[in-house]
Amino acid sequence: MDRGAFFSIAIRQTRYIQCDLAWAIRSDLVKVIVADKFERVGLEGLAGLGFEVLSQPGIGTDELAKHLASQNAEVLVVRSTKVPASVIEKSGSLRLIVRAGAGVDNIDVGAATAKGIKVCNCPGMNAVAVAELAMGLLLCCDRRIPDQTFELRAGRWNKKEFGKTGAAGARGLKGMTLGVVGVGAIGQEVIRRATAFGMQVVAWSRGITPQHAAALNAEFGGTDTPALLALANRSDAISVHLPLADTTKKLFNKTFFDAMKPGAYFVNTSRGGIVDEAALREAIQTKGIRAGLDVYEFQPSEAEAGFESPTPKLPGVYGTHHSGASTEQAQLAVAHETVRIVKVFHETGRFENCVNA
């Protein structure tokens, strides 16, 4: 919408005004930054708690600071926005941050906590687009899809490589062992499109039981280290559905990628950090690995940016842009996730899904 443009909507007989920037309702309400782009339906709906929203997608960390100090804000909904100390610490009456996804690997929760300030997520609600993402990137690592699509559209007709079977081509995921390592709600979406995929899944997690993995109809695969060692020797693919977190750094190391079969599969679509990506390049260069990945050590807090990692230049890497929750489907989702959350915190004083309780 051209800058100054604007609409009306009627809710409560209050008047509430849209710009491209900024919502503006009237200035004795509850104020709301919302930092990142957000669904439409997300920001009427926080309009319609009676709240003034500000909508400032792409504001950034520096002009953050200045915003909560300035305007007040009792709540912040950010998505990818980093939100360090030096914000918190500028925050004026800042209640609640909202992280409107799962990670909050963006906010420094700590220093949030040492103010007062309540940290809540929106958990589950992308879980059905990472899923469907990690067994899209699983299909391209056995079928090679990106690599057949590239050399078509350079005009080659390549059926001969592409017809490969086995471990030189393709194997087909019927039959094949996934080792899931990390069983929240993606991981259990994951396998229950792995078991329709005619897969035989282990699930791995810290604290996971053989009842809970019988009921995911899974395999039981342990909850320590080494038995994620066992799961990597065993499975011929691995998905993995873990936070960053300390106990979570690098924990795909040198020794986890030996213990991989020769030729495995690799699916990454949670955080950068867990891999040693370095020990993953051996492994891709002298095993054969091939790895699915949507997110990566290095890569960049912007939307848009210059990104020269050597590992999706690899071949047998087939990767996309962090874009696992990036489906319509999934952003309505957290949306009225985050709605609901801050209608609570307003109504009751409740935090929910809070991480820093």
Contents of the next structure:
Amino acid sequence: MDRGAFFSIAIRQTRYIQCDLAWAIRSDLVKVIVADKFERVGLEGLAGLGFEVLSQPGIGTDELAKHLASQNAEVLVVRSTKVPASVIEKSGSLRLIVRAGAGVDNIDVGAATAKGIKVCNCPGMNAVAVAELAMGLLLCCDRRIPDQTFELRAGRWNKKEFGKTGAAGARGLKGMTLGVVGVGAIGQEVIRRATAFGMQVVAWSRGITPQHAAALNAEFGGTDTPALLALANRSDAISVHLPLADTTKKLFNKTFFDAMKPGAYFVNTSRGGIVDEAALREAIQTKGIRAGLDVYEFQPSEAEAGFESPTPKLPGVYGTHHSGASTEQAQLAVAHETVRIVKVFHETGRFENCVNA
Ligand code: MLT
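So that was the form predicted on its own. Now I'd like the form predicted in complex with D-malate, please.
Every chain and every other molecule in the complex is listed next, the one we just looked at coming first.
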């Protein structure tokens, strides 16, 4: 790698070093490794706390293990990079992992707990961004906006096809029943936006109460699996907002898709692992389900990679690249929250938003 590409800059009274980790200036400062692309304001904020900040976007899991040990970093900030047990076991003096986002499924939290390392996240900071994308995907399912764009790019005018209405074309979202599965920060933002579109929202979650649903301007959709299937059965569209956990893995399976109305819309901006994609593909092909997907069962963890998955290639699937949280507003909010978590840890020893307290 070209050493000239590496540089270090002094920011305020401390140092923020963007470089090959092996080449980093050694110092007694506490080290923070940032293993993914991270807003500059976040890097500067961490450096401003007096840390030596080693920014290494795209370092990858294998290299990360080596660097954590050799650098004796105390704090690790990750977005998409996987942090499995094999990395945690060799992590030297690591005390805190901050997930610069909401989901922590790319981190082996159990292994971190066993090693006394705290894992903290930034819940809610990107909720609006993800909800905005969910609404976009819902609109794509109804109005087939990407298909229309492709035709125009190919030099074709096709109002004959895209002027179709009803099952073969667009239905209109107003008055549709939208099943919202999961009512955390993102689910709540989706409910607000869907209500503004005139949709009738029914909300399901393991912990929701009728009072909570009413406060969200939604109908209570229940808390158990039979209620989830009933929700699938009555909804014109479904938007899913659940974390990936043992209890949610492949929750959206053949039984669920069999229960959905023919031609209904299924939007997933949460995690690919909660959906049985083979079952979803079958539902798309046999009962005309349209899907808006930002996440996939076997998606790459790198920022750029080949991706030959049959699901996003199907007609009726509108796919994005796990970019739900990728707005400037959201990433700035996540960066500020990350800095706040590290600051509180540094100054008080307290772990904010700790998922393994
Ligand atoms: C999240 O868990 O907050 C999002 O998936 C974040 C992201 O894409 O970084």
